[in-house]
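Read the single chain below, which is given as structure tokens and is the form predicted alone.
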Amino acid sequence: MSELPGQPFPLNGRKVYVAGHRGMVGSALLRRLGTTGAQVLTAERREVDLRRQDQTERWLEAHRPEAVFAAAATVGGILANDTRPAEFLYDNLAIIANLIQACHRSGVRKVMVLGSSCMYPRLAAQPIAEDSVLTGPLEPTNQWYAVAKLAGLKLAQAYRRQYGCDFITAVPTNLFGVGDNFDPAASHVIPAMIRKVTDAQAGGRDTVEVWGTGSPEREFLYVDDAADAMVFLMERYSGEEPINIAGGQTVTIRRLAELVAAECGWRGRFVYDADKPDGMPRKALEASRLLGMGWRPEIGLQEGLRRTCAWFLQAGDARLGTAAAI
């Protein structure tokens, strides 16, 4: 493992580019970076389409950030992954390849590539440690996205080895929160549940369908905690190996549904469609490396759900979020 200990990288006063700033994670990073004294750079898609190499290289050459958070991605839940595999693979491969090459060419000093917990094997030992990468088959329902995330990790490692670039990879657990995507065709489990429950409430319906058996366990971390961990690691971590961002609460999908219903004030009944896929049976990340550095999350699952439900009910058109944060 290539480690560079004792190399702090404070963001105060630096030009920092957040790629994908309109997505849930990118928006949370903007909120957190606003407290650091960094000069934050963003770009609309009309200015630079990160899937286009020439546009990406020109923009980074012109603006010359010192640090980049690579939070841009085409994202979604099981349905979106299953029905749009080409988009999930091509978009995410193109984005991360273009960003890493352009950052290298323009002399960016530090880059954080964002991995995903789905890049770990489907049946990895739980909680999943960083050294589980590429030790077994991927979960079929999100393999397209996972392959692109693995490519991002390997690109960061390759540029680090060949060119000495300080490119690191952070792997957040399942995230949720303000700014999430609530589009039924593209959302992850928490926003999908909130959307279904509030729609049922508005329509006077007393049942809501949930995909799968309700038995899988998932760990959830509020997005503002994740953004805080990302800034923490950008300033303190320099290693070739990925580092997990976790420390949230593990819960079954069935219990999660009950918590969402309680926060939204809905008193109906959930119907589980066992013919639909469950995805990975359990997914939680082992985060002793990050926690050992002194970082801790602050917002629990119930408080995070309360904030997310409240935002969704007040946000109007913004609540559909953005499935393609590029």
Given for the second form:
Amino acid sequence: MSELPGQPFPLNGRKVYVAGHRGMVGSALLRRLGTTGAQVLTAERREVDLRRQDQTERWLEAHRPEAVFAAAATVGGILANDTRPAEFLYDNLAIIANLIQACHRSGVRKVMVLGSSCMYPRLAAQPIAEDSVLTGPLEPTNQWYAVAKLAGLKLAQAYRRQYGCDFITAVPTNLFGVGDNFDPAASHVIPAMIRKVTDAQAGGRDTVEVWGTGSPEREFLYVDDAADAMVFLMERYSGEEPINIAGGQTVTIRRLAELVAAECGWRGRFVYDADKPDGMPRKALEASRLLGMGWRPEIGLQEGLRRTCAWFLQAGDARLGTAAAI
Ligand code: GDP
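Got the form predicted alone; any chance of the form predicted together with ligand GDP too?
Whole complex next, starting from this chain.
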């Protein structure tokens, strides 16, 4: 007899599949799940390409997990989103549609779809509450990724309504941490700044370029805190509404650049390239639903930057990562 929506769903002893385990979020989920007593399943891309429906269905049918974290995605920063729209839309639509349908067919009891803060309207009231979803136009630079993430939310809702599946959507704020992608063409702002500053330091240069005006505000949450919240919600949350994973620190990009420089001990100057896009003027998520359930983050921005810089400097080739966590 399966649990009714709303009842606790402890992961201890269950088979749990992490789709996208090589990405920053997926690898943090593996670290966190290691302490739950769950039996964790992963699959390499050569075994199952989640953009292929037949492969996805076959793999889920063969392994029959009880819970699935849908953390696989083609991901990237503001420029990658803007310049590779087809990949960001097609890959992510295909991955989530295939996963949801395959999970339904093979009887997965609980699925967590991962949304993104960019699926909220560009000018939503800040910090952005869950009920802002689909109330206004999207930020154009990452609309492709956002539309795929909105489709994921709607798929989870539709399968709940039509088939009674306990599929939920969690929406993390901007995440950073160990295992991030440091490729300058695809990365988000924190790995980009860490890389640029450490490169300037190594090369004895005293200026570093920052995209945009430096005035946008972003909230940043350390990835291990986010993974902790994902496990917390998988075990306790059931509902059609998306739920934000936030509670991080909000800073301007200008302040973030200073914090990275201070962390690296670099004393140069930042030069702002206003020809590069700013993206959303402000982006922070309202976290009262999650915090009201008793969850709290543990790792602040500075401590997270310290861990991420240290990892980047010792990780060698692994640090260049890949833009896709499929
Ligand atoms: P976003 O939150 O979806 O906009 O994703 P990003 O992390 O890519 O960008 C956040 C903000 O940082 C935007 O205003 C960017 O213009 C700014 N930014 C400044 N320098 C960089 C950089 O070198 N790389 C990236 N990705 N963003 C940068």
